[in-house]
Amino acid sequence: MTVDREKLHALLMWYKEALGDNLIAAIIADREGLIMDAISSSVDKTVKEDLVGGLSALVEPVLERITKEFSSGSFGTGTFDTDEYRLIFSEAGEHAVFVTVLDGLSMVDPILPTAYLTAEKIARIFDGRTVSPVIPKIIIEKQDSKIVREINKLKKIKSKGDEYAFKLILGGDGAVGKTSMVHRFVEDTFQSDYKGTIGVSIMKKQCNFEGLGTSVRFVIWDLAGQTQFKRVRKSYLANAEVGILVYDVTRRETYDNITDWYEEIKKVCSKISLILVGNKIDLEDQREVNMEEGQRLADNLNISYIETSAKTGENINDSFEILALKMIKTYFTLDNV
């Protein structure tokens, strides 16, 4: 297998830089065990090379069995400590596994979200797919004896060029067509085979509207729906602005599940404006939830709905745009008070 390991080795940088005082070490590793690539913490040449390589010789055998209890997928997650550090094992496709080095008295919840990101876009490397190696860092701050968790804190920016630029989160369960539905978006392509996120994927689009002489960029944050990943979602929507509620037509336990994900948004972004969408439209023989059921959980929910297909591309750019020209609107109005 050909790997862009100059990628793998900018993606450790960021993650380096992301973590900061956190980080003793980042170790990816194939499946076999293999050490691919690895950082540390430390400024010295000769200390880094054996802080690594003594890190790499107690990482192989927890990382032997680790590799043979995750299976592809499944998005195995697994801690293991020491007297001196505390290693967390994460699943990064179904090619490789990441490894962060903490300190033995570290946290690790507020590593995961950053973990969780990295490896997708390892998983990302290993497969070919389009990736960027830049990791938006997580700021920690304490608020009334809480911690609070905010990841590359976006806000609404207005240029001269009257551009906006906006956070937009997908929600939904997993396998719904989110990640089909973004890639369509941004890059018309559509693939076939299934590879679920982890965690969380990010990329970015712009929408142009001549006819009105501004446009909208947005920095699309694609959450993964399954469960072992909520715990880290709070994370991932903060500051988020706008979103997509995604459902799959074919599979109603996914329509029913649409609440659950309206309520777990509303509850850290109150404001956000929010779309629900009907996707995989294109399996109309194999249909569970129709249109008229769409439409009445969307008018319960006070937002917009439509039905797309992410494999035929239909209503996939006017999902976007929607949004795009709501923000428009709400903001050329504030604007011109």
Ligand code: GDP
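Residue numbers count along the first chain shown, from 1. By rigid core we mean the largest C-alpha set that fits within 1.5 Å across both forms. Computed from a predicted model, the values in this text were never measured in an experiment. Compared with the form predicted in complex with guanosine-5'-diphosphate (GDP):
With the core held fixed between these two forms, residue 121 has its Cα displaced by at least 2 Å. The two forms, fitted on the rigid core, differ between these two forms by less than 2 Å at the CA of residue 276. Relative to the superposed core, residue 317 undergoes a Cα shift smaller than 2 Å between these two forms.
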Contents of the next structure:
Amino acid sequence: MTVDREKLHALLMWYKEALGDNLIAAIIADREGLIMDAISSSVDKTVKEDLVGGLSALVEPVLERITKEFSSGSFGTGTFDTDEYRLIFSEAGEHAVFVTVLDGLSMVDPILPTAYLTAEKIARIFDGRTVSPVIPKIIIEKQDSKIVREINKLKKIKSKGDEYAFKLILGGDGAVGKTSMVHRFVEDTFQSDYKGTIGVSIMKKQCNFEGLGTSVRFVIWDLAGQTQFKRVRKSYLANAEVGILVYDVTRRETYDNITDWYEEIKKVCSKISLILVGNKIDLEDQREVNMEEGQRLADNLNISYIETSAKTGENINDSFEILALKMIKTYFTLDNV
Ligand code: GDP
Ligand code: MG
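Show the form predicted in complex with guanosine-5'-diphosphate (GDP), please, the one above being the form predicted on its own.
Shown next: the complete complex, the earlier chain at its head.
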């Protein structure tokens, strides 16, 4: 495959122009994780090379995971935070991935449409189609602007086409069992992940519903233990479609904190579908919160409630399946759900 590298580079220059000071670097990689082209904001050539080199090392493990995980599917756009940077990974057709590197304090939302448009153009260049490298400045003033609508529309088409994976996040205090639940559900869990670098571990899992003749795919984002500070949390939550609020039935304070978690999540993703989970029911003799209280809280928040044990596996699959069914109801047109 021959790719018009000059055009790719021209596109990156336009991207830099469009993003201005927000941009630290932009990288185009192929699906093998090979860097095809990169630019950085620095004009100094050595600083520039060092920066791109350093960033490549940072981006590589994530790219590797994404390319391996999604070689046959589609991941859309995802954001990651490191201590210093915020990264936006955008799928650019089936052959490439487009990575935007921003300063750690940048806002991602206003940049997403531009990243999205650029990724589309990269995809077209890779396909050898005609495309102009010019990127207009996109200013999003209102949530309902045209490009946001277009993105939402595309999301729906993808989900109908059975290709779309829903972003699932978990909320709840430390040590309530979030990671254990995910590992129990995903089974073939990743032992070596890149938690240390980016503070998030990402897993993929499909729920099949034979009776309905359909399946739902989840991309599960799990925050590493100590990184639950606010800024990371915001991009962790961004664009999530489903979420699980978890408390530990043996520790009342984790139950009391659920409302705060609910509000924080809803603030970032107002349309998210949530479920409340009371975990560790195998520790019946240490229970501090009973089932009625769990149900009452869920009723107040107008969400479903389920009790689980990540240790024994009880109800773990069910909790994810409830969410999958909600997604089917929201995004797919099925009469019998
Ligand atoms: P996170 O911080 O919410 O991700 O919690 P973890 O998944 O890391 O779990 C915290 C601790 O609780 C670990 O020691 C787990 O082994 C334990 N744990 C998690 N789920 C259960 C459960 O259902 N039953 C019991 N007995 N222990 C659990
Ligand atoms: Mg955890």
